[in-house]
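Here we start with a single chain on its own, the form predicted in complex with the partner chain, put down as structure tokens.
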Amino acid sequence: MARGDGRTAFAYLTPALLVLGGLMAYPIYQLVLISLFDYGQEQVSGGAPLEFLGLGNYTALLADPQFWTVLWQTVGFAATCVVGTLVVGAALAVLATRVRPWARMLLFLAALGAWATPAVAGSTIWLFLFDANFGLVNEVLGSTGFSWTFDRWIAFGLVAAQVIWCSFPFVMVTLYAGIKAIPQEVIEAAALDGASTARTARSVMLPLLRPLILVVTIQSIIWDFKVFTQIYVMTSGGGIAGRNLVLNVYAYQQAFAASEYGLGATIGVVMTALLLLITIGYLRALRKSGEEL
């Protein structure tokens, strides 16, 4: 390559570079900056001197056990949501491809619907639905004066049904259109070689879908590590006594409503460097399955 086509890429390249640089790198440069530091409301203020801590969030922030508890806690529950969300979408997303026009129609306005609902109202209707004396799940159910909400396990399994209620609408639409620009003539081919359609599902459809479904799976689970609203909203903040805290809430509740913006930052740090270390090995281990990046 000349030396003046690798300017004219740097020429070309420039408007994307500053607004990655702007919007990307310089957050993330403060975040680790301040993760580093004593800040709390009274240095934000200007009212007590800056403090720098090295890594003294981060050896305090490991070395509590509720972190801990609080992070497995989160694996779990996103990889629920991520695998939830999958299959549903999946499921839908092929019963939308062979179910009459009508009825495919009504499948994607429940589902753009349930898409567009903001976060906090969706999480809100779905506690009234899900109320222990007045919510109409009890009342069909027979069991009214059940709490919903009381339970770890029950409460987190609720949370994940909105959450897979609230995202399994993209993979979906995704996943849809991915189906129907698979080539007509593949499909037929594999047919006239006598594959069944399980077969043909297998070895011609799921390959071609492979791009498509490693973008919503590394989309999925970067959303569901960071759910806030729906754990916030529905188990106020975390359930009884913390048992239902995410990643998220309980840096809000320990570090950003404590006006601990040094800890508060070092949690977002150490969740950015694990969401990065899942998804490089989610690709290598893609690649190493043979799959062409």
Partner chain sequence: MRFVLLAAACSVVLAGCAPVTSSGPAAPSGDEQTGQLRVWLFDEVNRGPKEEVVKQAVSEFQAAHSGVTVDVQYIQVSTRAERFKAAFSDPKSAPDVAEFGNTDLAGYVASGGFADISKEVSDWSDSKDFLPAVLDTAKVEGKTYGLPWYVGVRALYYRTDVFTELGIQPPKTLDEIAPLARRIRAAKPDLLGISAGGKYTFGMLPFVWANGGDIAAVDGAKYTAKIDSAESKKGVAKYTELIADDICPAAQCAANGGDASVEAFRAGKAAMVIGGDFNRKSVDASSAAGKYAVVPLPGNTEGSIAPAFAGGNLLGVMKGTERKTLANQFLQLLGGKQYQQKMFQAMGNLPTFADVQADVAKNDAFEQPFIKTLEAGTKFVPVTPAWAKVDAQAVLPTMLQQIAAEGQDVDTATKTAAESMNAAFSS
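The block above covers the form predicted in complex with the partner chain; next, return the form predicted on its own.
No partners, no molecules, just the chain.
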């Protein structure tokens, strides 16, 4: 792209960047500011003065073993959801290109239903389906009385399945549009050269779809890393003794249940920094592999 074209594109983007900056800069500033103080219920009500702690909240957080447990649980949970969402979404996108129009319409309507269902409603429906005594799943499996939310890892798996269910439509629709945009002549040329279906998908279609895969991967990482509603609703606030906590729910408990708003803000700052690092690292890895960004 010529330098003049780049400046023109930046000029068109400037109004949107200013709006986004205005909407995001002040909340982030306040989040960082609160994280530097001992800011609890007494300070909110005016019963005690604000005490500047500097990095005291960060030191306390990093020294807390529970934080590291929750952090690794969050990373593992988010990674599972991202991989599951990409696999399911990509598989259904390919399927949508191969079925008849009426079947494709039914598939997209079902996906739209999952995508449009509010997180609270979807989580509640899944709880009903997997209820220990009256759930349809236990009735079908003949395991009435089995609790899907008691064991830590089974509960995480159940919540991850629900997150994948409500997230795959975005991946499916995006990749389906990308597949349909690939010129048919390119695929036919690969077939004439003797490439198998798998080779065509790997060497022809995948490189053309990489920009879209990049978008859906980064979006999925951001969404799944900050999941709150599904964990909070399906595990009753983080599971027994906090066994199913993730960072967002942990921050909520610290800020609103324990009234440690400064510590809750600190967790929010750490989450934001981690997401930025993960996204930048992913982009750098793609750039090193020679992918255009």
